[in-house]
Each structure stands twice: as C-alpha cells, then as structure tokens.
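Next up: just one chain, as structure tokens, the form predicted on its own.
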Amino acid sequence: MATILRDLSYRYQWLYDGISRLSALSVGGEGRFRRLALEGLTIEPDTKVLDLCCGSGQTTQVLVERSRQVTGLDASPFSIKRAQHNVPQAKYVEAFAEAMPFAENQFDLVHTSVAMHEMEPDQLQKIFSEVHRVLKPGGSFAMIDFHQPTNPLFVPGVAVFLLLFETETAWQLLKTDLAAALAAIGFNVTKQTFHAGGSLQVIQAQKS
C-alpha cells in the first residue's frame, strides 16, 4: 500500500524533484546520482538508449546530452506527459517493462534508476528477462536501487524514508541479491558498487 506521502510526492513535481534533491545529497548532489550508473559506460551519439521506468524524465535528461537515440517507457501515462514535456528530444512509449512492445536485440544500453524497487519479486524477474531479450548482444543494462545498508548510522535514515515515501516491495528489494537475480537470467555482472553508506547500489551487467 502506498503512503500518502508518496502519493502527494509523485502529484506534485515540486515535491518530487524536492525529495530527490535531498536524498542525493548522500551522493554528492542529484547532478552526480544522475549520472552515477553511467560510469564507465561508453554512450555515443549513434548509442541506442532505453531510459527503462523513465518516471518524469530526470535521467533522460541526461541521456539526451549523450545519445541521440533514447527511448524513455513508463507504465504511467502521467509521468509520459511530463517527460515529454522535460526532455522533448527523447522518444517515449508507455508501457509496462515486464512486457515491451520492442523487437529482440535493439538497444545498447538500457538504464534504470530508482524504479526496480517498485516490482513485486516475479515482476522482476520479468523484467530482468525483458530487458535480456531487447538488449544487443554486449549491450550492458545499468541500474541503481536501494540497498540494506553496510553502515549502521543509514540505517534509521533508510527505514524513515522508506515508511513515509515507499511500499513493502522496496523492503523486499533490500533481501533481494540483485546481481545473483540478473546473473540467473544470463547477464555478466561487471560492476557492483554501493554508495551512501551502502544504502544505495549500482550495478552494471553486459549481454553475452
């Protein structure tokens, strides 16, 4: 169920882009969240990008400064139209990510960010496939999502935010071994790096 918060918070985009504000700051600031999944990734212009779970377009924003083939699909027609209206130069599809109207082995490099906390665990699994069977061969899949955290002073930190702004599915997530999930499916994970006192993780995996 979800709170009144993350209801409110994704009604309003002030409250939205507020509330990631702040929580980046763990980072270094939402400039550098932004692009910390990207690290390391070669993106050209010619890179075909799919912006999975795009939400309102903050990432795709910078995917479009990189690529001049990104694709940003959301099941939210809500957060569609603001996309659309945020980052013009994308292409956008509404969707859900566990079933893609895309054809096999057509992207380079598909990206999401704080958005697989959302699926219940078979949707996951679902989308960890799709995203297999759309990616290129050596095509790479980067994310970053919550983590448990290895520091024990974020601890309260991620338990208050996820009370007040998320679902039970970000508390599964934090038992979930994601890069062991994504190995399951056939991806070879290249990296694995966790930031914020280990409460957030990165993860980049590449199609064989």
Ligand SMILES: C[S@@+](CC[C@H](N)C(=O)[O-])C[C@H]1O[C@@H](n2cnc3c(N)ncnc32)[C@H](O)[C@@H]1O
The other form holds:
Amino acid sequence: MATILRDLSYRYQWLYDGISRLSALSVGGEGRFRRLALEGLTIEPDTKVLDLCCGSGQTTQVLVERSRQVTGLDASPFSIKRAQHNVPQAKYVEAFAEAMPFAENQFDLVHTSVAMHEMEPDQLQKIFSEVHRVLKPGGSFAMIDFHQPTNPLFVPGVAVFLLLFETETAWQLLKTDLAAALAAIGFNVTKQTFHAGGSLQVIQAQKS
Ligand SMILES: C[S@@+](CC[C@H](N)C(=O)[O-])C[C@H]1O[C@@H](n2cnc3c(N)ncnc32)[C@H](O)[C@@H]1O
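After the form predicted on its own, can we look at the form predicted in complex with the ligand?
Everything in the complex follows now, all chains and molecules, and the chain you saw is the first one.
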C-alpha cells in the first residue's frame, strides 16, 4: 500500500533524510546506520566500490571518505542529480540494478542500503546475479535492509513505517531469506547480523 508520504519523501530530500535520521535512532543514530553494513570490511583508497541504488548519496558519502574509486548507480535521474550535487567525489551511472552496464569482475565491493525491499522477488534474483557478475573473484557484497523483527516490541513500529512509506515488496522482503537467496547464486555468506530488535539485517557475502 504506502501513502502520499512515500512520494513526498522521494520528492523532498529533507523529508527523506529526516525520516532516515529518526529511524536510525533505533541503531544509535545515522552515523552508525550508514556504516553498519561496512563493519569489518577493508576499504582502501584504491578499492573499487559500487554503491548500488545510491539514492541521493546518503551512504556514498561514507564510501568516498574511504575510497577514491566509488561509483553510485541508481535508476532515478532525480536521485543521480542529487547525488552528483551532494557527493561530487563519486562517479554516477543512471541504470537499473538488474541490468548493470558494467563488464564482469569490475568491483571489489558492492554495497546497497535500504533498497532491496523495493524489488519484486524475480527482480531481486536478477540483481543478486548481477552483483555476483560485476564483483571480482574474492570481492564482497554488503547490504542492509529490513527484516522481520525478532523482538515483538518492534513489530508495531515496523508495521506503521511500512504502511506509511513502503509498498508490497517491503512486506515480501520480510518473508524472504536473503542469505539463502545469495547462497543459491553462489555467494559465500560470511556475516548476517540483526539490529533494532531484528527489524534490520546486515548481510556480507563473498564471491569465491
Ligand atoms: C529507499 S532508496 C535508498 C537510497 C539510499 N541507498 C539510502 O540508503 O538512503 C531506494 C533507491 O533505489 C532506487 N531504485 C529502485 N529500484 C531500482 C532499480 N531497479 N535499479 C536501480 N535503482 C533502483 C530508487 O531510485 C531509490 O533511489
């Protein structure tokens, strides 16, 4: 379902960022939220990084502080324009995540934050396959997204958030075993951690 708030939050960056900041309090603030998926990964200045579905560059900003070789990809021309303005240190590509215009074995790290819940199940499969294709052997995929809360106290908050801002695909994602989906494609899932009462999950997976 979702409400007008979803459209407004995509139209007005201050609203999107305000909601993100508020939601991130559940993990100790936005600074921590933006770094959670990257914890434990080595990112050097020459690490080739792809921020998949980069939006307006919210986590791209964190990535360019560590690497000089960051590319942001998003399907929305508005998001790409904003990201170019907000984080000019990165390169940007307007494209669909399920058909990336990159040759295989290009990136050391593909990162994506709170975007996979916008994908239909078959789209998600294609995106994971694409991530596997564009990663170098030994490269890592790191993601953070929703998860079915394990602490019942978080269930009402997540339900209200999804009703206000998300569509059916976010509810489908709660029922999806993302780690199993990645393993089925050939990834070696090296880490899966849960945060905010289990309502957020971080997954890191390696291409062998
Ligand atoms: C909720 S935003 C997340 C933005 C940012 N990663 C963040 O952490 O705030 C989801 C983003 O995914 C992008 N997106 C949705 N479907 C996509 C697709 N099939 N291919 C590429 N980008 C897509 C949207 O344009 C949007 O910028």
